[in-house]
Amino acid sequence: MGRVIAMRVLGSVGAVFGATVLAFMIMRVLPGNPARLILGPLATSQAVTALNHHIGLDQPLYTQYWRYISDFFQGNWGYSYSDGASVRKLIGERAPATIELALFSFVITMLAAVGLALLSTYRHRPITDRIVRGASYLGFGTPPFFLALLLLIVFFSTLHILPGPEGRLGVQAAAPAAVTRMYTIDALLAGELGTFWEALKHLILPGLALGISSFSFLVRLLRANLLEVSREPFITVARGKGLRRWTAFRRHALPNAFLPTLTAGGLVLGEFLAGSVLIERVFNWPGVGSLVFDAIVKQDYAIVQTFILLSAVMFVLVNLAVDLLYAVIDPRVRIPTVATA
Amino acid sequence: MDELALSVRNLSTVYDTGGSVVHAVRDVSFDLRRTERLGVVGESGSGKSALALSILGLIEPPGRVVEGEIVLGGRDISKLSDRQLGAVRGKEIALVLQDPSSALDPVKTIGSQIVEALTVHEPDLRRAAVRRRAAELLREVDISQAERRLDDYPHQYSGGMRQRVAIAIAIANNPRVLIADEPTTALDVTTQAQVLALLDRLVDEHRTAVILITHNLGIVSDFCDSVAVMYAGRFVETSGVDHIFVAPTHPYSEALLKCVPNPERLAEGPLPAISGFPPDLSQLPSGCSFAPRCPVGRDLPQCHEQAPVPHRVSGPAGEASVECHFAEQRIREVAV
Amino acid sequence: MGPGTLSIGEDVAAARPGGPPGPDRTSLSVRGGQALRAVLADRKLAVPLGVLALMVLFAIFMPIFWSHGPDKQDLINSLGSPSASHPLGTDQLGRDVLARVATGARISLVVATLVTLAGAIVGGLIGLFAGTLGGASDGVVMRVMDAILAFPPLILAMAVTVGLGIGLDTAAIGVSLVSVPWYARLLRSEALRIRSLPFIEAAHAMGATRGRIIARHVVPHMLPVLFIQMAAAFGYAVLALAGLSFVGLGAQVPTPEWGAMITEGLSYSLTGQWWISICPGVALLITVTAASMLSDRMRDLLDPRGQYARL
């Protein structure tokens, strides 16, 4: 087991190295004049020359690369040219909104995916199964930003039952005292149920839109796993012991079906990272995604580059965490087989 | 002494797969006395496994039991709800499956899977007591260091050991009837013999009646008291175990027996095979289902048009019930 | 099976003619041409193929026969709701939405096709050679693929457009790059699998050269999985290109690209003029859904056991 972990960690270090080299090549070497890219179109030529020297374009590539990543891992992410603030501060301020949205979306996505996968497999009901499969196709084909728009048109402009694109709270509501800076949690901590409800209502539509791709993927994966596992003889054996249908399913089919689903963790994070850029602007959600969106429009590349590199590192780390978790949970990986005849 | 453990009447099971209806079990009736060991033999696809699952009420959609009575210890269990059946399964009638590698949940410990079989029926048992009982069961199936090995996972056990665990689970509540579906097929020959010997000892000690499903006539002759030959979902010949080896009356039984490798006959050339293929269970012929392959009735209109009823015959090695138009004629020929 | 063991019909049943086609791995190893025929003959594929064909016809003929041009402004009739002369309404500049959606179909289908082909050719060749040559080149190439896979897909495409300069062309390069390791990994494992099949050994034994074996035997057997992957990647390409254009990294406003059109119509959607964004969105949804359905059903057909999965 120690060996397994060491190999996985080593592999992830390699992946981070590869990803940073790739990002360095794409965003620093290929553009030709990265200083212009970072400083933006309005920068003076003196500033460009100064930054070129500062980045060390006269240095050999490996020195440049070393500076690039050591700056990144030390948190020196540069400054936004449009408002002069440090990129680290900007991202830090915006992160709680994005994390809250992503967590909420993750929870409802998982609930919906698990629920529907169960519905389509627990009992043999071909029609339900067809509907669920169809929904997963449609979910995959629906671009998240388009779903965002549809949801707003239906639930805000037409039915008036959920708030429109006004960010995390309505105009009258005041943010709860900052603890985690996630409004739903802070509101609960402060005992402000009204604010909690308000924050929750604002989460629903962006949460649905953000989760759509992960949802359709997870439903398909879970459905396939559940179908496969529920045909296993050990389910019949469990039923033969006298276990009720649901009990046998819950104790033996679900754990075996969910275990491989863990490996989709990285994929889901990837969808959420990219999705936040696509979704947040539509809802005027003041998170990292809309920060990046605006930075793209203003060609404020220090922010965009940092976001990209951060995403890659988080992606690799989550994949590593999933691998390790898998090794801990699955006894077949955790405990080696001992041949005892 | 002759108290009935299990009585099955007119059991029929179909699988409704959209376009076609597969008749897996067709109107099967039999009795199982206390401590009797019935061998059910037949080719793969003859409905043996469907029969086992039907008796336990474990047929999953799109399959369903269309009719039949299953009387277990004097009570008809075929009309019970799933919840009521839960109290019967594992308690009065238990199951051992073919493939030990997939019969145990890979992510649960051996111990928890045995414990589960006990606590379903006695939820009030103390944890320590259940664990002690589980260890006893492991010892009973000859697993050494039972106490310690309760916490192992299935992948840490060998195939033979896993099958012993499956048997331990099956006998956990001392059931009246044990259904073993090809319990040794997936094991190597030495392990087969050991597992069979273990099963033999346990059912003897617990006075359990057994339905042993197999395609191995050698196992039947070693282990069983009576035998039923299954073909296309029906019991075509039912008798004491001696009869089938001495005077196989149904042409299919006879053909089956000829396929058993026999050292004395090796010189006569390769083993004969039964010509033709097992029938498609969704498109059964209207007459005798064996007629298209039958050396006797292949060309007889009677066999193709009219389904045979069971004939009771008496041969040199006891009585038999045979579904063949020529049963009496054939048993006379054997007797002569 | 030991002595005294009777095994009747086990093998006979497996070889039974006229029975249902068993879940047989070899069905993936049919030649590409046969696979294509099998795919075309299947009724389940008719829906996604038909939808995609209609979309192609729409993209080709609609702009030719429709009287309105995609960029023709008509400010007096701006923000007009769907009517007889403008079946999908007009946008904020009075441009005909139907004409723009049709032109957008041309852009999306053409660019996504190019992206798919580029990814398949580059990734496919990399996988083929990594799988057939093996050794150090295999190791190096696959590490590079791992580096690409260390990015969430859309984020890497964003990085490429940021690095190379914003535009539909760089977005296309970005999406192609993202898809390269999918093909490379897939075809590498296929090449390894096929290389170990007995008939390749037989070809070796008969004195065929390595190049000939690859060209005549390995490549044709890879085509089925390649087709499945390409259908999936095509859907992804349409989606990703629209996403990049939506955030402003791909096609730029006022290009009638679906994603860019949705961005343009965004602020009007909540004030009643829904058609400006919804129409290109629906076209996008139909195309991507049809492509993913096509890929899924091809997979069911060509790989019934489901041993191959993209993700």
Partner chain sequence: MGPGTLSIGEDVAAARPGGPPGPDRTSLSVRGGQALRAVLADRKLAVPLGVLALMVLFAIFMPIFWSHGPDKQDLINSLGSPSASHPLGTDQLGRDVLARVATGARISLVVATLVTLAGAIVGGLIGLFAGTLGGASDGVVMRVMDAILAFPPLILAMAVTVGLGIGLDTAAIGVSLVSVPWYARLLRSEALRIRSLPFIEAAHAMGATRGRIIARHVVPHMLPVLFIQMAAAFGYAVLALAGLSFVGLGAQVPTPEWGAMITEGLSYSLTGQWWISICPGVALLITVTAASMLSDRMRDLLDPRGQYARL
Given for the second form:
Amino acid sequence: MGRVIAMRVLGSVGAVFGATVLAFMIMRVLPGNPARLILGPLATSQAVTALNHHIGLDQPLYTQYWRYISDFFQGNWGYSYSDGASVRKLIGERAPATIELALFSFVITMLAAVGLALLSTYRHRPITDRIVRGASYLGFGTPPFFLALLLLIVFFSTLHILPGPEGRLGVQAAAPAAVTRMYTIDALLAGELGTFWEALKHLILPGLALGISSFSFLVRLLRANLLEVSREPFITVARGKGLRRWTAFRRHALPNAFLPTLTAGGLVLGEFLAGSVLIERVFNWPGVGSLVFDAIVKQDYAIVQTFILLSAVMFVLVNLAVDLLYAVIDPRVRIPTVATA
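Got the form predicted in complex with the partner chain; any chance of the form predicted alone too?
Chain only, nothing else included.
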């Protein structure tokens, strides 16, 4: 088990290092001068040169990279010249909105994937199976931003049953007392059911748009695994011992088939937590994704680099936790491979 953990941690460190180098180099090769953007087109070349020196852009790349990494792990994430505030403060203000959207989308994605995969495979009903597979194909073939616009047209503009791109709450609704700064949780803690329902309604459309592609992947994966496991001899043995079909399916087929889906779910959660820039932009969601979109347009190095590094760290930590959980659940992962002559 210790060797498994060491290998997972080593791989995670390598992934984070690669992400930091990639982010650092991409931001440096983009056209444009951040100092010129900050000072404006009428600034003198002397002022631009002085600002470049002040923010360290005239130093060698390896010096800039080391400063970037060391400052990050010391909690100094830089200063956003475009927003006039520290990056740590800006991301801290926006992170709860992104986390709330990611968790909501992940929960409904996993529940829908498990439910429809079970419905598709338990009784082997051809019509139901075709509907589920058709829905998964549709999710795979539809870009999330296009789906977001389609959902807005149908449920907001046409049917008027869900709110549109107005952020986390309606214009007349007041935010609940800040505890976690996730409105649905804070509203429940405060006993404000009206605010909770308002915040939940605003989560539905962006949550669906964010999760539909991952749902398509997860439902197909779980469906295929359930079909494969349900044909295994141990299921026949369990049925032969007198277990009802649903009991054997739930106790033996589903747990074994769910293990690969657990690993895939970790990838999905990490992707959601990293944020979806386009979805947040379409729905005017005040999360980290919207902040990063504006920073890319303004070439604000500090925000973009910090976001990429935070996303890499978060993504790796989530998947490391899932890998370790997988090793705990499935003993076969902990068994060392014995070389054969």
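Computed from a predicted model, the values in this text were never measured in an experiment. The term rigid core refers to the most C-alpha atoms you can superpose between the two forms while keeping them within 1.5 Å. Numbering follows the first chain given and starts at 1.
The rigid-core alignment places the CA of N284 less than 2 Å apart between these two forms. With the core fitted, the CA of Y62 sits 5.3 Å away from its counterpart between these two forms.
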